[in-house]
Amino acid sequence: MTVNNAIEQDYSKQISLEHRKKFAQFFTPVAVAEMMVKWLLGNENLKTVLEPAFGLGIFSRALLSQKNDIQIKGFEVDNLIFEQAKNEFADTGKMNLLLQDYMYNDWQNKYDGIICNPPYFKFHDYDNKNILKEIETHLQCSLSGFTNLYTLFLLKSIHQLAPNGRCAYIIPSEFLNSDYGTLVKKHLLKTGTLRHIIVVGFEEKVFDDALTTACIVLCANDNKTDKVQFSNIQSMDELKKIEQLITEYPEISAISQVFAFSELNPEIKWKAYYQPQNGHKYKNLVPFSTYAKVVRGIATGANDYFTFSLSKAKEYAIDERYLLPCICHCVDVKEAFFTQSDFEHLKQSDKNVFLLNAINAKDERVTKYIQKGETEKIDKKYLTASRNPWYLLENRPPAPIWVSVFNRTGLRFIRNEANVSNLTTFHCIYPNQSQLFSKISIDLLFAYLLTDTARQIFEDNSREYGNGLQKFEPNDINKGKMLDLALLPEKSRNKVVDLYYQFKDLECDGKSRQVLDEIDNVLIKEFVQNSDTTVCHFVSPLPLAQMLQDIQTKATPVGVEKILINK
């Protein structure tokens, strides 16, 4: 059969992006679908293979052109692609393809191989509680209710793997460094059948019309190894040097990783094992949280609706007494410290810096409001009808210091000296009033998040998405690590804090740029790890070989990327 995506390409400029992301229809480019395919027929008894999300069938077509006596069985959930997908294999006799969920059928059979590039949804966007009802019954594992339904379709696929069997996904690979992802690697890391984990940086999105960073994972039943491969790879070269090794087992290369199932730890986010770590530079680091803690920003499960300008006020006669000051978009705050003179010129200029506040309202135009709100089931939506009353807006107290939640040249603090609350646009930082606490001051702690030292270190802890896109979840940033500022010297604290005062003069001034360099100077003096201080779990992207070379000289080997590990 032909091997190309010609027949995704036509589907997709027939078939509306509405209808593509109701489905999760985001489709496998021709070289990943083929080198995907190549760690199947490496299984010499492939006889049967499992397409879980058959859509157009890619995998089927290029598998076909590889290998002719083998039977495809396909599980597709829309009509609409399923009736494409049977025309084109109409001529071939050894297509089984149902219209049926994978998730709730065929368990009890396994297969020589399987091969999928899963939908991608949020938890709230498909069957969660059932599904994971299903997971629970046949591998006996609980999973996070905030689990991405792609990892349900691996895992089940796992489940089905033949002795010998192999198995191919492409997903995103949000699961290797997100919370609820913890589980999943621990169920993986249980059955001992991981293999290779490659996750594809390429600058240009792997799915078109779909913001994530792709990943490869393959795994094997067949006892022949404890260890996991992990590659990072940037283009379609790479990709090649990786499909020349995927045929086998794990081996070092200059683009990959190799440790054993002992050596992962499920509970810690796995670009360690395949991104150099920026921490590993520094001494003396501890969690963010000792200092701080970061919550969301207030989610009111309705923007539109609970969101406020002058003129909106003015339409609905709701006085300001009702309206709670509020950052509601990003964009609104261009500086590093946000005052009440920025917030007044937002509000003279109609932007929305309000949310409805009508706890203990008895004032009828605020009643009418709510009604309002009622009528057009505002109060049935997913998080207002989990509030009571559901016009109540969650509690978070103005924070001081705030942080964005995605950005593409890292994290971006603010200092809220307007003391107004904020959406999810940002995260919440609130200093601990700790006796620790005490021994450093906002001002130092500010001076810190403004640097790029501590921007690096934090990068550590974030999730990536398509086209250098990263995240921060606020757990990212509590759990990340950053020098322990109560080890400064009196000395070097007192500069910095001078030097954050000039830097706040002159924000507005090219020369601020340099004064954060020499704050960054003082913490590098003071925090930088001694090259033979270092003693860590280690990352290499250096051939084995080369790295024996090097430590038998003495020498310290370069590129070797050495991190914190718990075991």
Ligand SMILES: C[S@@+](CC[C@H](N)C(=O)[O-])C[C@H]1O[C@@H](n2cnc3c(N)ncnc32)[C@H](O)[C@@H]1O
Given for the second form:
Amino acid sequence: MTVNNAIEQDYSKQISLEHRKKFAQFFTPVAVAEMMVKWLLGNENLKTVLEPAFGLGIFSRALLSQKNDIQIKGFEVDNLIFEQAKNEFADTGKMNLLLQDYMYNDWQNKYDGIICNPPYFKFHDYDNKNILKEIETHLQCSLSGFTNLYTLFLLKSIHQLAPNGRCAYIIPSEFLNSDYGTLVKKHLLKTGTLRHIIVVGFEEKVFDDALTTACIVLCANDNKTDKVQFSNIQSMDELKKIEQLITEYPEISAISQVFAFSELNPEIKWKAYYQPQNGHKYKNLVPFSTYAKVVRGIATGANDYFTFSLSKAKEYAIDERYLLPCICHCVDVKEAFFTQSDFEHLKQSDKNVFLLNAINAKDERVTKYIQKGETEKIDKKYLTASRNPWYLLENRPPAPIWVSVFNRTGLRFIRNEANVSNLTTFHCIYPNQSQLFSKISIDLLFAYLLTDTARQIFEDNSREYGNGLQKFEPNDINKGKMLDLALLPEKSRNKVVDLYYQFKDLECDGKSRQVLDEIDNVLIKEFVQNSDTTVCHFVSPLPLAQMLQDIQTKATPVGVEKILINK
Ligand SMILES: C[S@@+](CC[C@H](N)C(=O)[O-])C[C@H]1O[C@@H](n2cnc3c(N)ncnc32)[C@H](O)[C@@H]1O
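Would you generate the structure of this protein in the form predicted in complex with the named molecule, following the form predicted alone above?
First the chain shown before, then all remaining chains and molecules of the complex.
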């Protein structure tokens, strides 16, 4: 029996994306399914298998092509795909397919093998209160209300493993590095069943349609080891190497590391166990919260209603007194400094740069606009319904520094010189007015934030999405590390600030990059563990000799990639 994804491909062509999204129907590529099946087959007594989120049964097809003497039970909630799956497997005589919700059924049964690509719903897209209760009652553990459904599938399946049973899950890697994941990781460690975590690196999207980075979690209920192996694969080709690794626990290899359960800390982001950490190069790191606090921007709960451009204000005759200047879209801010004239330019270009600020307004046009909101039930939305009055804006003074929430090329910090507010497209950064902050100026802080050094260190604390997209929640930055700038000797401090002023002047003519490199070099000299290091850019793959000569002569070629070189 040859196994391929033809059935899934036909299904995806015929069935609308809307339907597939509703049920989170993103299918497992055959190469991944086969690798996961190999893990299950490592249980020599594999007789009973469970597929908790059946879809079109790629795992069962891959399994049956290798082993015939098994019985498979599958759960599915979508009647449409269920009927098709039943037809596909009608002749095998091995299947027991049920049109039931896995989370509410089958708790009492145990299996030799469980294999799954569960639905990815965020906590607000499923009946999370009742499902959490179900899990907490059966597993006697407590979980966060923000927990994603896919991790709950995983925990239930681990609970359903028979002695020596094995389970293989492919899920987003987000839980490894997010706050709600801490309790999940704690529980995984408590069960002692975790064996492998294989993270599929940024470059490759495992699922064409889903914006997510995947990881494969392999567990065994066999008491054979107290170690977990973390692997980080950068391409589907590397899956083949993994197939060899998962048959046993080898020494650390180029793509993997092994840790004892006792070494794993559920409180930290587990990317520390599978990704090189940038912060390790530096000494004297402190949490960013030492110097500043990051909070998310203003959430209105109904942007279309609350945001205004000049023409919309004119249409509803709303006076500017009742409009709060506010940046609503990330793309409206292009440079590192956002000035009053940038704001004026956006305003005159009729961009949405205002928010309705109607508190205590006696103006009848404003009252009319509020009534319009009530007619359109804006007051009954999730966020507005919890405010009093419903059109009250969140209290966020304009932040002197912003940072972008989603990033492809590392964090982007902006100095808000226009002193305007911002929606959630940016997080707000408020420097601490504490004694400590008096030791470093906001210019020094911002100069640091512009450097690659700052970005690389923060990266250790990012969340990963598919296709190279990084997301930073406010707490990822608050808890992220930074160089302790108060320890910079005065001379270096002054030099950084001087360079920063040069950077500001040069920003428009493309030479600013070199100035940032110079700031980086000052910081590296003071903070890199081995400080005999220089920052270089490469125009092209220069021959090594020329590269070294450039370093000797201190020429700084401009190019695409930046690396650190020990001289
Ligand atoms: C991500 S797809 C995976 C399909 C297939 N196993 C694969 O790997 O290609 C998840 C499947 O689970 C189904 N599903 C969603 N919620 C479910 C639930 N609570 N119980 C059982 N199945 C569910 C969806 O309809 C979908 O077919």
